[in-house]
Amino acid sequence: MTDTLRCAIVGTGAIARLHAEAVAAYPHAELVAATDLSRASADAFAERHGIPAVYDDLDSLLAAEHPDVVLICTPPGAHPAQTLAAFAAGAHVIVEKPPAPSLDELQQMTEAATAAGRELAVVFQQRTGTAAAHVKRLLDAGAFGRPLVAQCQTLWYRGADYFAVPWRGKWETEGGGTTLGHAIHQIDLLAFLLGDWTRVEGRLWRLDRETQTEDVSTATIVFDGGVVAQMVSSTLSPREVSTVRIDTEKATITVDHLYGHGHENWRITPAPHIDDAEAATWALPEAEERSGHEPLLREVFDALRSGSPLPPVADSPARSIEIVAAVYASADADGAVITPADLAAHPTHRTSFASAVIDLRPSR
């Protein structure tokens, strides 16, 4: 591998430009080529973002380019074949969440990752940034004390416009609904700083929106420790927020954010009985980074290029995906408990996420 690493964009929607941005911004990676079913939509991109070369398909981008990295912001359908053709390919994959419309594919892809002697890199950018890594270094070192309760909220608004788009609202094509498109952000950031889960008790239903899939999901989760998190995700909010809070022996952490975070978004609040010496020892680091793209890119490109494994925030593929997974297979056995065993034996639930979903929606 060169020094610089040699990158291409498959798919030129609303998210690629963030990996564009994160590519321009670190000093040893270039793009050389983009592609996208609209060979029109390709060839703005590139323009705008100084890209030498447009093709109308991956396959001809790989053969022509053999790029070090593919980055893929398509639809969720799509990732698993377009990974498995670059890491057969020679190519490091860098693919937006979720990473696959299952659980099968994405072993599938974890698997080719490993024959191929390449990575497999899932943008969960919310881990990212200096309070999220601050805070979960406290959480593993005990300083907080035991977690014990937690929430996490996705509370977004998409209207009509936002579902008429062919592939949204469909599980043949996105895989699920707010869960897998929007609630997976928070519920990877909270099992990221809490760690893995043991059991869930999860709910979808369908309150307004023209889906196949849910606008509203409730669920209970269990992590490792026996914290205990309450998950609501709704794409009906016009008061539109994303939370997570873990409330500890010592204190409660609250994020409180929408699509990013930084140290304004963080809160810390200690406990009655600790004292403010205690308390200043938690305090935010004096330099800041905000989660996003540009950071989640610069670590992993900067493991790329030394050879070493993942950071933490690009690594544990699966773990996020597992709960979304688990939610829609509790919510297919009416509100059953799903443990990490009864995933790993349930086949619908590995190999598709369509689900049960109660519709309360007014006669029309």
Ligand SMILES: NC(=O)c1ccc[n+]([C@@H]2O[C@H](COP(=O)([O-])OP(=O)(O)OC[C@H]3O[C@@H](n4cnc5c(N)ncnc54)[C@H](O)[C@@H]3O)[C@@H](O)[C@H]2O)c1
Contents of the next structure:
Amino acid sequence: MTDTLRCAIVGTGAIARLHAEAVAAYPHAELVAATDLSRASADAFAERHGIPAVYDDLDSLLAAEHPDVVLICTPPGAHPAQTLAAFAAGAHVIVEKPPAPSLDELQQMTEAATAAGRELAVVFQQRTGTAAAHVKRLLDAGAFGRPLVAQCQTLWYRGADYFAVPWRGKWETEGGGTTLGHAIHQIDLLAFLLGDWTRVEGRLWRLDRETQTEDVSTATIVFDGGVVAQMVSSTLSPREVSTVRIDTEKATITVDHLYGHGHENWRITPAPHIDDAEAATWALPEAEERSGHEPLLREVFDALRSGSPLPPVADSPARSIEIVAAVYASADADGAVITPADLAAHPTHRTSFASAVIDLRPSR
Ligand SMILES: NC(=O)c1ccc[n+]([C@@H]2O[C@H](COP(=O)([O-])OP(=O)(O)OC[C@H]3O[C@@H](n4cnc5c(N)ncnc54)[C@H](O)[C@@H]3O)[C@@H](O)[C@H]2O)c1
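Please give the other form, namely the form predicted in complex with the named molecule, since only the form predicted alone has been shown so far.
Once more the chain from above appears, this time first in line as the rest of the complex follows.
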């Protein structure tokens, strides 16, 4: 059991704060250093979070500090090289979603983790929280009967200011549009609950925003056991909601939230033939923890300290990005069916998600 995990953070923009707070909340971890392309940003971040050392780049940070864990909070295009550098320096990696801008790069990252004997954890924090754990336990135990049909909605609103950030909205730097950047959270939660996928048919749309990537996507995802899910992702939706809904033989399970969920966001509705006594066995536990970075990093830190495998909230780093890649590959083939075997040997979409977007904007 390692005593205190010495953590370093690369990328001190918006999401980094949640990492710093999660480290501060964990009794056996500390932030020892930070770096960012912008020295001013790294200095201000270090000052705010009491981080003792700031470096101009990741290589000098790694050489000087030899951290146990590197928290990667940079844009997706930077994740692969930074992850490989961290493994080469002997650190574990916790990388923000999406872990990589391509499947081949993610594979290199997972292979490097194995070669270095280190862990690669990806931040998909929607899997965390006591409600998701409870529902997963009941689904896995068959308590709800067979899952049949599902909805996966990411209806968000992102205006022109959001896309004005230079790396956003471009295949080259963001890797994908709303499917990769936003929907991946709900897709990941759905796949956490339902397991492996068997086929995907998808479409990408550009309905309004000035982006190269899609501002809306739609897809049908089929999971193992024959669960059919409809996915929609949008950056154009003024009443924002993130929804996962699963209809099983015995119940409808829904979670309606925006960026995180507590018990109040979940609802389990029994089918008409289920009696009250059986439905009562599905009640959410009394103790509640909301989803978030804090429980995710805590569970990963616990595993790293004890040398156990990554917990379910951080395992299968490739599953949801493969579903996303399949949406892109399908859209690029005019909505054709993509299976895991198609994706494993795909001639283009293993290296880039750049795909055909159907542009329906009125000419301006
Ligand atoms: N888990 C979540 O809920 C969630 C939410 C928002 C963003 N994210 C993810 O977090 C990552 C960062 O997003 P953000 O919103 O914080 O972006 P941001 O633009 O606010 O911050 C990124 C920071 O990284 C720095 N940077 C860029 N390239 C770098 C490099 N090569 N080396 C060092 N620093 C570099 C930038 O200067 C900037 O300070 C993305 O992968 C994004 O998808 C996750």
